[in-house]
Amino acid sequence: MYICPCCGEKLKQSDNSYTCRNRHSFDISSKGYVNLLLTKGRNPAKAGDDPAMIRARSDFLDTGLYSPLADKLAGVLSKSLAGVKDPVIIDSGCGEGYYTVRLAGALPGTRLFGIDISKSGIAHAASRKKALRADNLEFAVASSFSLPFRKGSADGVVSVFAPVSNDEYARVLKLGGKLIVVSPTERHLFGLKALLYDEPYENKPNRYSLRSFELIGVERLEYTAELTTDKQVRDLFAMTPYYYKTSPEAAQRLEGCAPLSTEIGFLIQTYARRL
């Protein structure tokens, strides 16, 4: 499934190592993912979410909040999947994994790819894996925008709250292949904002290139969500991009806060690779 970052040869693996025929190596970590993101340009160390955000996003993941989306998304993956042996599925952009291990427990007959940017999270992911012993799930650091994948080999690609890559999942999606784009609603998070500044604002839709896919389906997920602990409003803020655009005078706001009510919304979209 995987193609060298180098040459874009399939790469085979033998033992802890993913090569290529061009003898290209890849070795895969103690923890059981592989790295396939290029070191020119950028430092993989240091791209993507840092190890504290990761930390926040899974401790505020793991008390079930956002579980409703992960259930939902399963559900509509499966939809839109029907009728296809043995699916394909990549989640881009995958983060510390917590949607990729729940679809790939929620549809067992799936094999599933998360790949992101940040080898905090995939470290994090591959744990994840290995704790709930995800057997047809496979994790690797590489880019939304070069993913490491042959053409056409996907059945689906996930993107939630994630870059969108209109050339990347179109190449290696299926003809008819199903991509789904998970983002925030007018009103998600609108609770923490208004503790956090003066004149709260409703987030303005997302707009995405996707000239080579048709929108075939939209659905929204909408609930309120109850914040117990001060733990969890700053779980919630440090994964948010609120956490690097907001003044320390105005984050001090959340100290003491909870309990904090809050919206929670989700768009998730529906697209067809166009014939």
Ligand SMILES: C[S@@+](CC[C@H](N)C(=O)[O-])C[C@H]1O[C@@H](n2cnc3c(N)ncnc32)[C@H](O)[C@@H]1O
Contents of the next structure:
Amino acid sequence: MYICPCCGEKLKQSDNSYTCRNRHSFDISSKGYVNLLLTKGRNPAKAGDDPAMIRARSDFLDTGLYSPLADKLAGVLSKSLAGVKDPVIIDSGCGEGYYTVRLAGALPGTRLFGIDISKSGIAHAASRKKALRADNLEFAVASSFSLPFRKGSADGVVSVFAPVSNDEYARVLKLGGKLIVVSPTERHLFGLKALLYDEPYENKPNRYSLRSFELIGVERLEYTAELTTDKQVRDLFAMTPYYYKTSPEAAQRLEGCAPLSTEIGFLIQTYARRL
Ligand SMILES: C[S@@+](CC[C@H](N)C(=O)[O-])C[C@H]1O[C@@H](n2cnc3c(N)ncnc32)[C@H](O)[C@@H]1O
Ligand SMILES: [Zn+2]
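Could you output the structure for the form predicted in complex with the ligand, given that the previous block was the form predicted alone?
Starting with the chain above, the whole complex follows.
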């Protein structure tokens, strides 16, 4: 399924590595993932979410407060891919693999590939896979803008709060394949923002220029989450963009604020690859 990031030829797995016909070789790490990110011109240690963000997101997601989104995604995917035999799904920008692993469990007839540019994210995702002993999913370090998959090899691409690439998703999806993009609604995390900012604002809808796709479905998943401990509040804060944008004085307002109620809102958009 993977292609070589150097020359685009098929990668074949043998023992603990993937190799192409041009003898480019990529080791499978002891944790069980492969690094297919070309590092020329960039510092891989600084790519994507850092280990502290990955830990915070992982601890937060493990509380189950976003579990309704995992269930919803599984439902949307299984409806979108109804009738497709042994579908292949790519979770692009999968982070530490929470949703990828949940999807692999909920959709046993599918093959899932999670990719993320963050090495620590993928290392964590691989440990989730090991714990689950799931054999229908693989993880690789790679960029959403240079996916290590053949043209027309996937039936579905999922992007949850992650960068979106029209050209790469159009390339790897089969004609009629489905792209599911999850983004925040206007009121997502409003309770958290009301604590941080004197004048909290609503989120503006994300705009994607997905010219190779047709929007075929929009769903909203909205509920209120009760954060019971300061750690949950801190972890949630650390996995948002506000973490970087908020002054230390404002961030201090989160200390001792639990229990905290906050609105949660996910917009789930389904697109079909245009014929
Ligand atoms: C907000 S997180 C969402 C992670 C995961 N989908 C989730 O919802 O838990 C965004 C993710 O996109 C990843 N990312 C950023 N730029 C990327 C790129 N060019 N290619 C692949 N992943 C990227 C980050 O490393 C991070 O894990
Ligand atoms: Zn090669």
